[in-house]
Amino acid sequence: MQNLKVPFSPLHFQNDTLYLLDQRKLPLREVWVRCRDSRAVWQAIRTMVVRGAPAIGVTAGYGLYLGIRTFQGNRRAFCRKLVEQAKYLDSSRPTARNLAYAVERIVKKVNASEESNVLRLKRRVLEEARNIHQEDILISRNIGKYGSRLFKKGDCILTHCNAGGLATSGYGTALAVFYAMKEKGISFSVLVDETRPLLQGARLTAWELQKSKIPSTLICDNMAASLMRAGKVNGVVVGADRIAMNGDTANKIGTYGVAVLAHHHGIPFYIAAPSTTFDLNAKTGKDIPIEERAAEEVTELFGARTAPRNMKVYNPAFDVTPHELIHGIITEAGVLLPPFTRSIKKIKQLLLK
């Protein structure tokens, strides 16, 4: 597969060694974190070193070649050692699909080889690896392509979290979008929400935008309404974690709050994400898994307490927004439209080649 270019890119492979940007550092300093062993892509993944669906899904790809690439064996003990790696970094986050459809993918063309040379099998795991990122950057094109179609000169658009350069490859989902409209030569300009609690957009797009020098403004969560309200919103467009075959979505805590009001302001709401995002065993929302996190990213910030100590905290990472919340789905095979259930057979079809 051919090398395609991204703005920036917060990961790459050199080596047998995984540079990943730190994207706890940003926008203050910008620090590569090299992963040498699965326990160290384990910790990226799980301490968001490293973020966003599809940069979790690349970054676990590398993870299951680093996990393997010292093994010593036959081919039935590499296949059991694989299957092993692949549960352990599937174990870091429970909510993001593409860390999951990453490392399944990977196992499943090795077992599927014939090959018995060992040394071969683990060239091919890398190569999968490979694969996986660069079509990464291709989807991400292909979701800017279309929803940049969704938009027109002057508009101004909503984001929440970080479902950008940063969160893949490096030209995004929901983000794409935006770069795909600069690229047009299409005007607009793009509300930022801070995203409490880890603050992804105050730290992540709003450096990405900057550094892109796309228009942009942030804004505290909750500001949300008022603009809306104001008419000084004309569209949102967010990433997505996990999407169930009827279209409920689960993306970044809050997203679903965002969902409700641009519904009841009449303002279309579109989720921006490839076919690795959604789960074919997941019939709806209910069915997704929600990661919880520790109570001190709500009771802190950099390290400086907000809240009284010994206090009681609920810190769920993502929530999940109804189907009927959605306007659409911008996918790399086009924008899905309600009835999701029907619309989305189209992914389920590149799924299952």
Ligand code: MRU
Second form
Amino acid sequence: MQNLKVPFSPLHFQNDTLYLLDQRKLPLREVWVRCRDSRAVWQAIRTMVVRGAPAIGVTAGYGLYLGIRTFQGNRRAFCRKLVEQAKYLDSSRPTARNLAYAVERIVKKVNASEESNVLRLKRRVLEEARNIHQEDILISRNIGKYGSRLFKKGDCILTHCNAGGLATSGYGTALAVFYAMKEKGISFSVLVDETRPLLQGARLTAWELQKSKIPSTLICDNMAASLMRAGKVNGVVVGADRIAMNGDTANKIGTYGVAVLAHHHGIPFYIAAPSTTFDLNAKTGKDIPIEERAAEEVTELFGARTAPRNMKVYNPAFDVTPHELIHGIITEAGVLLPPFTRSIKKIKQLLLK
Ligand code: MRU
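Switching conditions: you have the form predicted on its own, so give me the form predicted together with the ligand.
Full complex below, order starting with the chain above.
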């Protein structure tokens, strides 16, 4: 696969070591975390050193290699170990489909080969992890290509959370649309939701857009409604963590609210996501597991308490936007339009990879 340029990459793999840009420290510091075994990778995904569905998938692929790298034994035992490690990594975060996609794809690849030499099987695991990584870059580029055709000069587009280079292998999904528009010379601007509780919008999307010199304005989540009413928003593009077969889409908590607002104000609402985010086993949004995270993410801000002690907290990391509120799903194979049950079927071959 050709080497495509990306604005920056949140991860790279070299000499049996996975290097992850610690996204918890951004935008103030650029610190790299080194992972040399699958435990470290599991921990990095769980604690959100790396986050964003496609980036988690790519990370898990390398994590699987690190989990079997030192294994000794025959092919049968190797395959058992591989499945055990795949399940282990998949348990790190439940909602992003791309994670399961990556580890399942590698297991399938190994099971389908008749290779009995374990050293060569290990090499295949690494090779497939690298393929997933490279493909993710190409996919993002194509999402950008198709998504950039949906907007015009002067548009102001709102995004929620971070679906950028940091959440993928370097070019993004929702932000790929912006990068592609900039490359085409279209002048436009972006409204960035800060995205409570972990501020992926303020810390990460703002950092990316500033670095790429894309005109952008940061707002608190509760400011979108009044800006939409004032006619200041022409469209919304967000990423996705898992998409059901009817188009219902799980993404960062608050996305559903943005979609309801956009619908009320007659503003087009788009999801940008690779085929690796679709879940063939989820018929509707009801089949998507929603991760709940620690109470401290809501009761504290950067370690400082902002709520009374012992306050009861509800902290789902994602919500599901029903398909009726989505104008289109921008994928690497083009923009899927409603009815999604039909348009998603058209890309089924891609989903079976
Ligand atoms: O909890 P996070 O930061 O991993 O959540 C990320 C999101 O919800 C993104 O919007 C989604 O993964 C799409 S990333 C291209």
